[in-house]
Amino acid sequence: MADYKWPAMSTRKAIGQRVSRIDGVEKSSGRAKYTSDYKRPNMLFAAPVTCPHAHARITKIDASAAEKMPGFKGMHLLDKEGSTVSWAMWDIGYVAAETELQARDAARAVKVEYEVLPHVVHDHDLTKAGDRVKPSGEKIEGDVDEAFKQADAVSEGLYEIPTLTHCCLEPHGSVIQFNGEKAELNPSTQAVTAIQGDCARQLEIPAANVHVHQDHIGGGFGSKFQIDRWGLASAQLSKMNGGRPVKVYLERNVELTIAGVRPSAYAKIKLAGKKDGSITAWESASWASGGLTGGGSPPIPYVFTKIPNLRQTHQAVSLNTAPIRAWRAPNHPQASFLTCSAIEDLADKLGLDPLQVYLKNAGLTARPETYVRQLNKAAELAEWKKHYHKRGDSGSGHIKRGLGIGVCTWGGAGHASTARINIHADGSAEVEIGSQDLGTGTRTIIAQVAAETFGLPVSAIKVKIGDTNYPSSGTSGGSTTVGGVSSSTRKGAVDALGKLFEEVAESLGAPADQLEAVDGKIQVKGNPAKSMTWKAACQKLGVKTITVTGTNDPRQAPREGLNTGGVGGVQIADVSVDVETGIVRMNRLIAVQDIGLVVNPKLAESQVYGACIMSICGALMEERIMDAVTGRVLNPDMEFYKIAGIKDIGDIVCHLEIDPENDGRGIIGLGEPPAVGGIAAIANAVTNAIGKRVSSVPLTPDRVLNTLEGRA
């Protein structure tokens, strides 16, 4: 049986190297084509007819005026008279026209009448949500009341983290051509293989009749897996127009309203502890919402899951807002913020350094040694001993400096994946996988794995992804892509190389199992004198091509050891707060992370940087703001939905635990974990700086000043 194990760290030539993205020049030069850039021949454009009300019943739809508009080519209704609308900007239907502007004009000309119904769009005050609040979970362990009686200190607090939108810079949308039997789909998707089946089901045609192709995607973060209502409507409009391609991309105000959100989370948390910092009891009443179906329950207490005495309840709040979609580590950033805020408040009550409290309670985590190591390393990088001070004890000036801690965990085991490896007689080598690159460098990772196996430079490998003509691969969600595609590529490449060895064994006078691929040559193991170049070896194929598939089966992967799951991480934020203006500035955000075998440290660090930037956005500025009266989003644009610019970031310090111990665990995905702990760390750092807990994020100047002045 072939040996698929990863080569030893000391022998690797391509894996573990800081290789630049193989599509980097294409992207930085502007040559890379995103689906939203497509302009296909004879293409139509679609625009939505949207509802301005958060809750209403459609009583009449009149499209007669739209039908007379220039360029009008048809309308497909997704809802009919009598249907109920449950959030503002609900897309009732789509209008097609010859140009994008004509489509928008025609959509505005469609007259829809409504019976307006009562709505609820805020969840921070449960007393105003009425019967929209439903019990969603309860848990009791140990003797909570006795633990609180025996405690040396008890802390209580209310912690609030709001709903965020995905804010993809490339909005949701697609180009689709459908003639009633076959569909050509060019989506902006995180799921090239899976969206093929979704499209086929929606259009009621065989999956084999749907061809999907995508080269690049401009952000997804968990929100782009389905064909969605806009894709389905575009397909029907294409069919209505004899199979002409139809392009639809949501306008920014629609995108930020209906295309996906991360749910809110609120919790009243009470913690008990001993003088030595031991946490002895947890009590929480939490609630959340992500739209009409309520919100998921954040996994609290987070990371410190073995607190002996625990009592918690959770409630889901139904709102007339667009529904949640997965958002980079679903429910984990919220849980980290709630838990770490409460832990640092308990540390303050006990008069202890919070770092000491985290270390003392590492035994309450699933991986104590990991968190002790990471906490100490993060503290070293943050110069904790030099810069930490007791809460609020930050000098007499108006600029206050503070440090805070956040923790994370995640799975990240590889998804199901199949890779097709081709070795041609001219020496060229290809890897074909129906996966997608979300901008994380998936193409580069695949090339590095194949290059390592074949003993070739990375530039010698041609990677083909983003198309359903290639073997199926899982969705890019849950940090599962790198493990899946690396493992399938490795296994396929090893098997393909074995077939090449068989072709040249006689020429080299050695059995196939005694050959190796090193530095562009096929040679007898350990004997460079008995070798031939890679190209010469491939010429032995004559007119043949070696074609082999490799698979990653998540059920078998743990035994194979190519990829596994389960990571931890610690982040420490260093901030400065101007107590006269309330402005928070980032000095540094330190991220310490384990992720198993690191194929490309440069790309891995880039993932951490991006995740930390998202955390800074969520901690300091990002928030969806709803109007209680109209039920609409008040900031559905890039002017008032704030995200960080380069001046807002400060320094990001990334420390990846690259060592034999972690390397031996195989590849583990990195997309989610470093996006988890930053909000908690920054919120705790601000509290440390100003001496008072700002209970709600984002930590905007008004909230900081209100907290300092004791205003609710």
Given for the second form:
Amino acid sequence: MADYKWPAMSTRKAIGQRVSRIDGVEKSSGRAKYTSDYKRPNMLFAAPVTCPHAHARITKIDASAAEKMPGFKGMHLLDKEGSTVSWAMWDIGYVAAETELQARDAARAVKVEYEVLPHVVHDHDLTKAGDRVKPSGEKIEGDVDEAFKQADAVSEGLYEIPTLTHCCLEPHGSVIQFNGEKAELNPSTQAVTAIQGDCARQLEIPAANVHVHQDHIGGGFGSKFQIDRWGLASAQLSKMNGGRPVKVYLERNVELTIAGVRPSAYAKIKLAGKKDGSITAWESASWASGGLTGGGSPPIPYVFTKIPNLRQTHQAVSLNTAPIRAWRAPNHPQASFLTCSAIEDLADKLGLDPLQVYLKNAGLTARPETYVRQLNKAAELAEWKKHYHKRGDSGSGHIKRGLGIGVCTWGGAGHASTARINIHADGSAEVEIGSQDLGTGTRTIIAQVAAETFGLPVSAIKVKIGDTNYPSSGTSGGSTTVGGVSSSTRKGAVDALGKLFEEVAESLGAPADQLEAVDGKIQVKGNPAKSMTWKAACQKLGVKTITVTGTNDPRQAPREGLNTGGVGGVQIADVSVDVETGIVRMNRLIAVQDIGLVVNPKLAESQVYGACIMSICGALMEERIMDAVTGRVLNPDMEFYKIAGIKDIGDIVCHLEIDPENDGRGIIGLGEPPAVGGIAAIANAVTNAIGKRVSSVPLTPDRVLNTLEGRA
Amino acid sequence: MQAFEYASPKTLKEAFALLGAQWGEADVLAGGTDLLSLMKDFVHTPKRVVSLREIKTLSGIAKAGSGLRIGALTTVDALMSNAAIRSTYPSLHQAAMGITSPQIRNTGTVGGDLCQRPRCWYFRQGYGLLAMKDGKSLVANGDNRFHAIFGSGNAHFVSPSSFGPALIALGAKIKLESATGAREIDAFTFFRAPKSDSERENDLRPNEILTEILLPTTSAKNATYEVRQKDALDWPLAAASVALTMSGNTVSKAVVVLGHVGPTPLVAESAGAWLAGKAISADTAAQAAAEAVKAAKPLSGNAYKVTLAKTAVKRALLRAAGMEV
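After the form predicted alone, can we look at the form predicted in complex with the partner chain?
And the full complex, kicking off with our chain again.
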């Protein structure tokens, strides 16, 4: 069997280099075509008919006025008279028209009558949620009561983290052409391969009859895996119109209301500890909502999972709000916030520096050495010794500075992926994978791996992704893409190169297994004098093309060692709070991240920067705000659904643990882990600064001032 | 967005002829930073949109007597870059700086800032300016974190204008013109708290165009302080503009105007009166600030805005006195 293992760190020429993303110019110049940019000949538009009520029964649907509107080309209903609608902005059907404006006007002209039913849209106060609250069982380990009795200090706190939306810059949508037998789908998706099957299933046609193509996606964060109701409805509208392409894209208010949210999490947490800082017991009563079906418990206690005495209950709250979708590290940011808030509150009760408490309890984690190393590194970068002070001991001025810590863990092993490698007689080399680039730099990573294997510059590799004509590859979720596509590319490229060696072995007078590809040449191992250029070698193919596939099979991957999973990370926030305005400003966010082999440090750091910015938004600004009376989202816009601007971010200090030991573990995904600990770190830093715990994030001026002024 | 007729007159006279007698017939388009979103959200569904862009006389800042005339179509950026504004009317310059989007500063106009509609999320979702549903106030019974702490009747929205408070503090006049003539009114009387959904939040009539702002000359020390959560584009949570006429080191006359805390900018008369005869210090600024918010009546979720308004007044006073913290 060929040797697929990664070349030694010291010999790498393409892998490990800070290569700028190969589609960077295309994207930053606006030449890159996102599906939302598509204008196909003869294309129709579809727009949703939405329900203004959070809970209602449809009693009558009358499209007669809409049918007379200019450009009207049909309506496809997803619900019928008598159906129940369970959240506001529910899309009961879609109307097609010749232009986008006509479609939206016609959709508004569809008259729908409702019997309005009672709704519940808030999960914060359980006493107001009535029968929408469903308790789950109790989990008990050890002797909790005794541990609390023996404790030197006990902290008690209420910690609340609300529902967020995905808020993708490119909303959800697609262009689809469907004639009843075959479908041509241009989605905005994180799952080019998988959406083919989803589309086929929903349209009841063979998967072989569905062709999917996507060049770029403008954000997904876990919310773009399926064809969705809008894709399905527009397919039917296409069929109704003889297979004309139909484009559908959600407007911002619909996007922020129904196209994906992260579940809330609330918990009352009691922690017991000893004078030396060791945590001895955990008791929590948590609740959460993910929409109509309630919400599961975040994985708490988080990271510090081996607390010996434990009692936990959880309740799920069913709301008349749109359902959750996976959100960059599902449930981990919530769990980190709940757990790390409680730990720092315990440290305060014990009169200890929280850093020492985390260090002291590293043994309660699955990776004690990792967390100790990371805590110390993050503290060094944050100048903890210089800037740390006791909670609230922040001077007399109105600007209070504080530090706080948050931790993370994640998997990130590569998903199933097959890469097709073509080496042509003219020397050109292609990699084809039915994958997608979420903006993380997947294309660039693939090119680097192939270039490394072939001894060619990165620019010599043509990367083709985003199409079901290419071999199947996994969905981009769970930070699994980089491990998957790198491993499949590596294996395919090694095998393709082996075939090329066979073609030229005779000319070089050495057996194929004695050849190597270095610096644009094929040469006898260790003997540059016996070589030929890559191009000359490829010319030997004559009319042939070498086409080879390589596959990453997650079941085999641990043995092969190309990729793996399992990381830890520590973040420290340094904030300043103006106690006369309640405004929190970021000074620094330090991110120390455990990682395996890093294909491209520049792209990896970009991932960490993006993740930190997302955490800053979640800690300080972002929340979906519901109205109790109307049952609607009050801020489905980018004016009051606040996202940080570049001036709001402060310095992000990223430290990736690139070293031979981590490198030897193979590739590990990085999309999610750095998006976990920031909220906890910032909330703790604000508490450290102002001397009081603000129970709820985001830490907006109202919450900070309410806490300071005793209204919370 | 509902389809509409678009008109681009070259003169004011032509423009007046294109306006309607009732609201809803025609809307005036200046920079478009607000009108287009109102139309996209179906809050405004004008049959005709009358663009002012081709009426060149409406732009620019020029001397007028001893003061300045600011054309309504002057962009926020042009106002911000104007040397006379910066030196004599820093409160306006600072208010412009608070609009932290270069795109909006380049497109948005001074007249548009004064005429933009409230950002109240109930209003923007189509529940009307007073946001009443089944006889009850959606604001009072709902999420009012960004609403008024100085409400007027059922008007709980806040005036979104960045320049209104400063113009009032500076004693500016606003010129409203129609086919039948022009009227110049105090900036203070331009803003009104509506008593019903059929009324507007300012004195502009459907057949009128706000054409210019007239700034009197002033020797008053003036400043604006806005409290915004974000440094990037964000609506102020509270703001204050002040103008201090000094006699030596003491204040002989003070005008303190609060923004973003009521349906109109609010003149805090008692705070102004209290300051008369006093020197500005951290202490007097704080006391005047406390005076300014004495009459505040916060709603269920916005008591924090009282603190913010107080902070804005204190910091505006200190800024005007050159004692910024």
